[in-house]
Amino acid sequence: MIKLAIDMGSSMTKIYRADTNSGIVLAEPSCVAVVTGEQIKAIGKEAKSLIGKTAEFTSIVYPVYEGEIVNMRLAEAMLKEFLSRIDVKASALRRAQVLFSVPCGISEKALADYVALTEECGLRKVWFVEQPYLTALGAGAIISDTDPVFCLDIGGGVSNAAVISEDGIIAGISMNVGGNNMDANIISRIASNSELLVGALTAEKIKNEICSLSPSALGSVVAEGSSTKTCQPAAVPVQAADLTECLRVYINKVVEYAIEVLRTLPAEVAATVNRNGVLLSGGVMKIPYVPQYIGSMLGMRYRMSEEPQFSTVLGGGVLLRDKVLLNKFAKNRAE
């Protein structure tokens, strides 16, 4: 039988095949390409290549908004045909079981709505578990009731940040904050300092290339775009060092949520949580000395897998390996 796990993020989304030794066999930008508001024209990463070079007439949507469906015929076409690159046809969705990623604390508005997208594309046994839980079992943690575990996870439109055990999530939250609000400012702080506009596209890249919140970060690289004086092409240098406050302004505000959900915590959990560490998560982290920078502002051990991007979509199919943890886990379930 066809098990897959499924990270439907407001950036990327990622899936796991778990009944095979495939691991994960898809991730791509949950975005499709439209025209005049109709027709469909990309979707994925052939969505996310046309960014900031359309025609007016056609234009780049996020179905999946800060967690949340916000284009329910979209957020369908999308994930059917992420479902038809993986091989995995039609008649054969209805036998699959397939677990969703979901953030931290869903309302049930919400939630209705993962349920509605999943009975539209033909899936009948589906579990969806909140996203703290799959992010510490990818991550390669044990759940226990004994030894609770602080989860923090920064994705691209949501991060989520809770202390879990078996028994439940005993503190938890999720923010409308993430590496998208990272690259919209670094496109800000290159206008305002070189009077030069550049796209998402190559925000997100100078990100992934130079950012580090190193005390003394090091790096520049050649930014291409539009000058905001005589709107022709142009190009300038960029330096690391002018968009660590890019980064850091919004670290800073996650681990400020965060640091409210461990006061919210009884005094053993606290001690266990201290004792342990924080257990880090999301793409955010392979920049340069963010997982320290965390730490640091949190007083606190902190540990990640290699690749923490994929750290949820792994503790997808971990559970779904697990039938006791994951009717635990699940906050519904098709039989």
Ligand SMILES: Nc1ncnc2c1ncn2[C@@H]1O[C@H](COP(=O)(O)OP(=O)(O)OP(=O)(O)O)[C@@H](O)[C@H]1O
Second form
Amino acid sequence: MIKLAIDMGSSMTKIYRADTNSGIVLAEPSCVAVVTGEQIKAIGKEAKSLIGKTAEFTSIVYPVYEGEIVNMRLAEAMLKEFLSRIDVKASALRRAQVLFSVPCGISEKALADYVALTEECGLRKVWFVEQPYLTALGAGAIISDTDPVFCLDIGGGVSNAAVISEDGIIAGISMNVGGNNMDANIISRIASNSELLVGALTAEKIKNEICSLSPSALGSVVAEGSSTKTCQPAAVPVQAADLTECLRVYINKVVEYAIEVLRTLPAEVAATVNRNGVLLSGGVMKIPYVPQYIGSMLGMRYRMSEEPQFSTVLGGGVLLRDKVLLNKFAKNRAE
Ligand SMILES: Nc1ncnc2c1ncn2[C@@H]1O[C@H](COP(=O)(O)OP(=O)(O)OP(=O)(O)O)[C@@H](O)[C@H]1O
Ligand SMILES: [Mg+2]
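Switch from the form predicted alone, shown above, to the form predicted together with this ligand and output its structure.
Shown next: the complete complex, the earlier chain at its head.
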């Protein structure tokens, strides 16, 4: 029986296969290139590589935005395409057990959209599990009644902070803050500091390659784009130290929300969290010194998931192998 865990993140869709030793079988940007709002030109990697390079009648759409399905037609096309890329026959997919990650505290309406999406893609046996459970399991945490886990995930579009126990989510929040905000901020900062307009892909690359929250960030890169003065192609050197603030403002925001979550905890849970610290995940944690900075802002120990960007989908794999826990944490009954 095929078992798949799927995390349709705002930036990247990840698929993990749990019935074989294949592990992560797909990691592709969650986007679609569309011509004149209708015809699909490319999906995933191919679509992302077109960002900022297409003529005006082609647009790049992220059908899952901030954890919710915002464009059903394109989400369907994207998921169908990704499923076709993992080398599983359509007939086997109909019988497969599939687990989907959904944002913490997802609304009934948003969950109904996921149900409609999976039905449309021919998936029959589907579980939906809130992301913090998966992230914690994927990072190797043991979720029990007596030892609640505090996890914090910063992805491309969403951040989730939650304290969970086997009994459920004790306190949690999903906020629309993530790496995308940092990329946009980098674009404005380079434009105002260096009179250079860079594209979204370039900004993301700069963030991931040289940015750091270290007080002595040393990296630099030559950024290419167009001059905001002459509109001509141009290149200027950019220093990591000048961009630190572009990241820090959003990390501070996430920490602020996380502290709000901590403030609502019953005293005994607060004591456990204080003792165990925070479990960090999400692609943004790969940026140097982000985990250390968050730990110091929260004033607690931190533990970083080994594969921060894949924790959620890996946790889906863990749950698919543990029926009891799966039925406990899933928002629905698939059988
Ligand atoms: N070294 C890196 N490699 C890949 N992504 C990175 C790296 N460093 C930072 N990132 C950033 O991490 C973010 C993507 O993280 P992740 O895959 O966890 O998000 P997601 O699950 O797709 O989105 P979300 O959870 O917000 O719905 C992007 O903003 C990306 O630029
Ligand atoms: Mg994510």
